[in-house]
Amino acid sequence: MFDPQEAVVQEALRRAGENPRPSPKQVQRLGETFGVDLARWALQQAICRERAPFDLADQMLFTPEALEQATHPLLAEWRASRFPAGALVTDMTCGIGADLLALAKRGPVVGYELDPERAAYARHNLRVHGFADEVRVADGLLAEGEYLYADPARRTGGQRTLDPDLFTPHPGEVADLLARAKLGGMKLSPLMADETLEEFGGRLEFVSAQGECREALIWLGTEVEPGRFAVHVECGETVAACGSPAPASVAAAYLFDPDPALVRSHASGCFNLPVLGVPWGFLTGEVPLHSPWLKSYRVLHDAPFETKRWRALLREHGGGQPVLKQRGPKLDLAKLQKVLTLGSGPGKVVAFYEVQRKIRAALLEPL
């Protein structure tokens, strides 16, 4: 681990940052100037800084794995806003400090991290942004406080895992600690099974950001309102889980593609619209709707899918490269894209769904 305060280290970082994708000769020259180890480390930092989505990323320090695991600033700042401004929050698993930075912007923080290198980088990254909060090289399960946050590592052997018994720290132990706080949040994967997520109790939120279901959040503690919800980061709306939508067998005048977090939270029934095929399928109705939770389309045609017939139909509507979507069927959309592309320009949208084991398709245009 190199000290970024040393002049030679700063110069190596500066030189590496001039070209994060150097030629073999440039790599050799860096190694001759700074030594192989420092040159390799500086080049790694340059690559990470180029990829990192943070303000002042060109001054921060990363490890590749920690950067891959780090929370995007949009989500980190939204999550930090859930804690009271000015209250001390403890980040039990701070890594290189992505969540710690967002928390520090709203008040005092303490970070826990088992890896000394990541802890040192977290301290450095806080200083870069003008914060001097404490980062401890210690087990986050030893943390205390009224407000806690944890993001257990979900990798083993370099591979992602959904088995909570392989997380570090174990989410069950984290949950026990959070439950004794006023408010404690734990970030988990939305791909984990419902029964696993619901075992922790408290408030379960599926978080939508940039059109994706980005995470599952467990909130525990004495200040928590329990339940299951979808939360939209950009617009700030929260929708509670509700009953399943009624089924429909044919698309009506309009088709709606619900936000993945809305579907994952079992809240897509909130619009009182029928669903095509599977319970997590496209919604449909006779009246246009505009909502941050929905991508809305006008239905131009709806029929069983048959390749030759649909190629002719797409040609009638201008050809081009169609946008293909599916909810329910397991079609190879990449292969189908080649078959249905009829020109180089943009084409219509085609949504595939399945009713009674038969695949239908709706030809759409965005509202």
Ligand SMILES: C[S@@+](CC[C@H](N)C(=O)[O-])C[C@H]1O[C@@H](n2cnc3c(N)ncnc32)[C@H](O)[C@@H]1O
Second form
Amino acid sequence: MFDPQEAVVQEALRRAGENPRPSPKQVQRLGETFGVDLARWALQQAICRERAPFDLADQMLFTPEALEQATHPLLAEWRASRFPAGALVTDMTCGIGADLLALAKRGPVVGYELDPERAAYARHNLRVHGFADEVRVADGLLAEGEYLYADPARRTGGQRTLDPDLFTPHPGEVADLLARAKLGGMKLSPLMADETLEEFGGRLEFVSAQGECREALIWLGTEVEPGRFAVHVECGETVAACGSPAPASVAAAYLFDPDPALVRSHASGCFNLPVLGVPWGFLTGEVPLHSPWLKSYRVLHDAPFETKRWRALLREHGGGQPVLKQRGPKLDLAKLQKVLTLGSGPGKVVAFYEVQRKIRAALLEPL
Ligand SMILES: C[S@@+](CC[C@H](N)C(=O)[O-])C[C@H]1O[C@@H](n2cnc3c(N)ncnc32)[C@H](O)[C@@H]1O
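Moving on from the form predicted alone, kindly provide the form predicted in complex with the ligand as a structure.
Now the full complex is given, and it begins with the chain already shown.
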């Protein structure tokens, strides 16, 4: 580990930052000037700094794996805003400090991290942003406080895993601690099974950001209103789970592609629109709707899918490269894309769905 306060380390970082993708000759020259280890470390920092989506990333410190695990600032800042401004929040698993930084912008923080290198980088990263809060090289399970946050590592041997028994710290032990706080949040993966996520109790949120379901969040503690919800980072709306929508067998005048977090939280019934095929399918209705939770389309045509007929139909509608979507069927869309592309310009949208084991398609244009 190198001390970024030392002049020679700063100079190595500066030189590496000038050209994060050097030729073998330039790498050799850097090694001769600073020694192989410092040159390699400085180049790694330069590459991470280029990738990192943070303000002042060019002054921050990372390890490649910790950067991959770091929360995107959009999500970190939204989540930090859920804790009361000015109250002390303990980040039990701070890594290089992406969440910690967002929490620090809101009020005092203390970070826990088992890995001394990551802890040192989190401390440095806080300082870069003007914060003097403490980062402890210690087990987050020993943390105490009214407001707690944890983002357990979901990796084993460098590979991602969905098995909570392989997470560190164990989410069951984290949950026990959070339940005793006023408010405790734990970030998990939305790909984890419902039964596993529901086992922790409390409030389960599926988080939508940039059109994707990015996180499952468990909230526990005495201030928590339990339930299952979809939350939308950009618009700030929260929708409670409300069961499956009623089924429809053909598309009506409009088709709506629900946000993945809405579907994941079982909240797509909130629009009172019927669903095509599977419960997580496209919604359809006779009236146009605009909502941050929906991608909305006008239906130009709706029919059983048959390749030859649909090629002809697409040609009638100007050809080009169609945008293909499916909810329900398991079609090879990459293969179909080749078959249904008729020219190089942009094409219409085609949504595939399945009713009574028959594949149908709707030809769409965005509203
Ligand atoms: C997913 S990363 C956290 C990333 C962080 N939220 C961020 O946005 O930068 C999980 C971190 O928890 C640390 N960790 C694992 N077990 C821990 C424990 N018992 N106490 C403290 N830190 C722990 C790992 O070393 C890893 O850096």
